[in-house]
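So this first bit is one chain, no partners, the form predicted alone, shown in structure tokens.
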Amino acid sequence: MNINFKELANKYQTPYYVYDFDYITKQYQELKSAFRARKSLISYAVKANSNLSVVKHLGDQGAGADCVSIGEVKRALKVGIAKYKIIFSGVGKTDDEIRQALEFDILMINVESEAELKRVDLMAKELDAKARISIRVNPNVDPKTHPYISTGLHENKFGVDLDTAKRMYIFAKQSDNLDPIGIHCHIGSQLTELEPIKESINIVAELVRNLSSALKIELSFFDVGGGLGIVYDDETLIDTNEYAQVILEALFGIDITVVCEPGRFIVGNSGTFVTKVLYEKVNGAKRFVIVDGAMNDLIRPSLYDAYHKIEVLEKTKTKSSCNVVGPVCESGDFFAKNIELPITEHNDLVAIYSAGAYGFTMASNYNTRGKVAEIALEDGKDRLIRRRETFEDLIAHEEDLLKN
């Protein structure tokens, strides 16, 4: 990525997020190409970065959308992603969300419990509709990732075990209002080892064969989830061709479309969060670099103790240990602790890399701080894709309700 962060800071102020759309294109095409030997649908996980321009950019290339709220479904539809490429997942869908998904006639609703399946059945009956569904199977495989982003073990809240899944498919087949067309498996995020993926896919593929032979339930979509990791530090990544080959081998002899739901893999390393130094301070032996960005803008370091490479731009002086922290009134407001950085001065720019996924989408307005600007860079040209929030934006839903 060759980005003039200083020029963008002068034009848009700090803090800001910038995304390299050319990189996003490359990542999407790489994964799509890996599955070229099989019918496939790459459904972008909107939760990773839900900016309308990002979603549209991927939709224009043929991507579908994996959504975990009706709001994300509406984002996908808003930017022109075809309804037959949209999947609605999530463990806790409200009745209203289920109704809307059915009315939108999206590809399928991904169901994660028996109770949810019965609600979908009831909502479909009320609407006199046929609900296309998939069932998320939890294969009880350890993904070997951070516990907060592990989703494939029985101790996690996601999906159902194999026996429960079989009961649900039988129920769906017998219902006049349900059409079981898919199966889903996603064991976690930031995966860097292929073996857990292989193990889980083989378990679920065997279930698909059993459903076909024993129950005459023929599924059309095998959703392998997402979760492919990216480089934050020195991770060794899964080769996309090897990843696809493992999946295709597991599905040998099954006539089914592969659905893949990448999020972080596509956008994570496209994004940089840029903030500026306000000042430095020293408490005893501890040095702090205080910047204008904060945990409300990028919460991953505070929430997950996540590592992001940090660089002070245009500084090559001798480095020393410091904590990079923001203005928010919390001790958890930090981007890094005990890292080596040059001595900084007021207005020096600091780049925090690998921030394209789960950065802005997890941002908040804590401490009445407006969300920052988002910028796209494509073919060497920058454009604003979300303006910086103002104080008036923050109070818009409260001001008219004030009592005199």
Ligand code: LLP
Given for the second form:
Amino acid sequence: MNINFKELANKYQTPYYVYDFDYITKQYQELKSAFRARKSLISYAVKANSNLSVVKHLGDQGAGADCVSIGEVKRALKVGIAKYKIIFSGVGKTDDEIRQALEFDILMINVESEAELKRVDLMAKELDAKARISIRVNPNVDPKTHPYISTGLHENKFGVDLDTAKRMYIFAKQSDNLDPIGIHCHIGSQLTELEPIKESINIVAELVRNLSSALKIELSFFDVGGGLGIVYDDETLIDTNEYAQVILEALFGIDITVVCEPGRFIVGNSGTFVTKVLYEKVNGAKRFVIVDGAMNDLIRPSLYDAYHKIEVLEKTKTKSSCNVVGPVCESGDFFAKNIELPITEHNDLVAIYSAGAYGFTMASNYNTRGKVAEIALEDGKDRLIRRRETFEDLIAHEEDLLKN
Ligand code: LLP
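Having gone through the form predicted alone, I am curious about the other one (the form predicted together with the ligand); can you provide its structure?
Zooming out: every chain and molecule, the one shown earlier first.
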């Protein structure tokens, strides 16, 4: 990927996110072809980057959508993703969200508790519908990733244990308004070790066999979640073919469609956040590079202490240690601490890499800062896919109420 960040900065100003759509295609194709020996559905995890153009681009390749709010479901439908490729997950769906998901007739609602199953049953009854559901199993396996993005241990709020899952399948089978068609498991994000995935997939595959032999419940979809890690720094990654192999082996002899819900793997390294230097300053012995982007635009370093590679463009010489920080009024507003960068000047451009996943989607308007522009690059051409927010955008929902 060879991107002229300067040209884009001149055209769209800074800060901005730019995404390489050809890279997104390549990642999608890589995963899809890893599962070629089976019926598979790659349902893109919309939360990673929910820009309509990104979701549409993936939909156009054949991807489905893994959604965690009815808003994400609506985004997927809006760009033409077929309803039979949309999954709705999450531990806290509201009645209204469940009702709408049933009305949209999406592929399945991924249920995460017994209490929720009863709500779905009730809502389906009220609508005189049959709700297709899957159940999210929590296999109690340590995914060995950051605690905030670990989801497969009983101490995490996600899914249900194996015994509860069995009870839920029995309940669903007996209900006139529920159709248990799938099973789901997602143990965490930014996974770089295959072993925990293998362990959890085997546990869930075993449950699928038990459901079939003991209860005559035949499932059609085996959803392995997302979570494949990417390179931010020097991580060794899981090979996608080995990943698929582990899943296919666990499912040997079972006629079931594999569903996979990657987010970061597809878009993470497609994206760069570009910001420009406002000032340099030194407090005592500490050097700061102050840029026009901030934690409200890209919160991963502040929230998870996440590493993102940073470069000052067109400058390579004389490096010294510094913190790269934004204008927000918090000491937690930083992109990196104690990294070596060249001495910068006003308006130098700074690229923050691997920012395509959980970058813009986690942005806020904190400090009344408008969300930045998003740009797509495809076939060597750039286009704006979300315009920079103006002050008027930010106050629009309050302005009319001012006189009350
Ligand atoms: N499926 C489920 C049920 C999930 O909870 C997630 C992510 C995914 C799929 C997609 O995971 P991925 O393939 O992107 O790893 N904000 C954090 C990541 C939170 C992930 C939440 N769930 C970050 O910036 O690292």
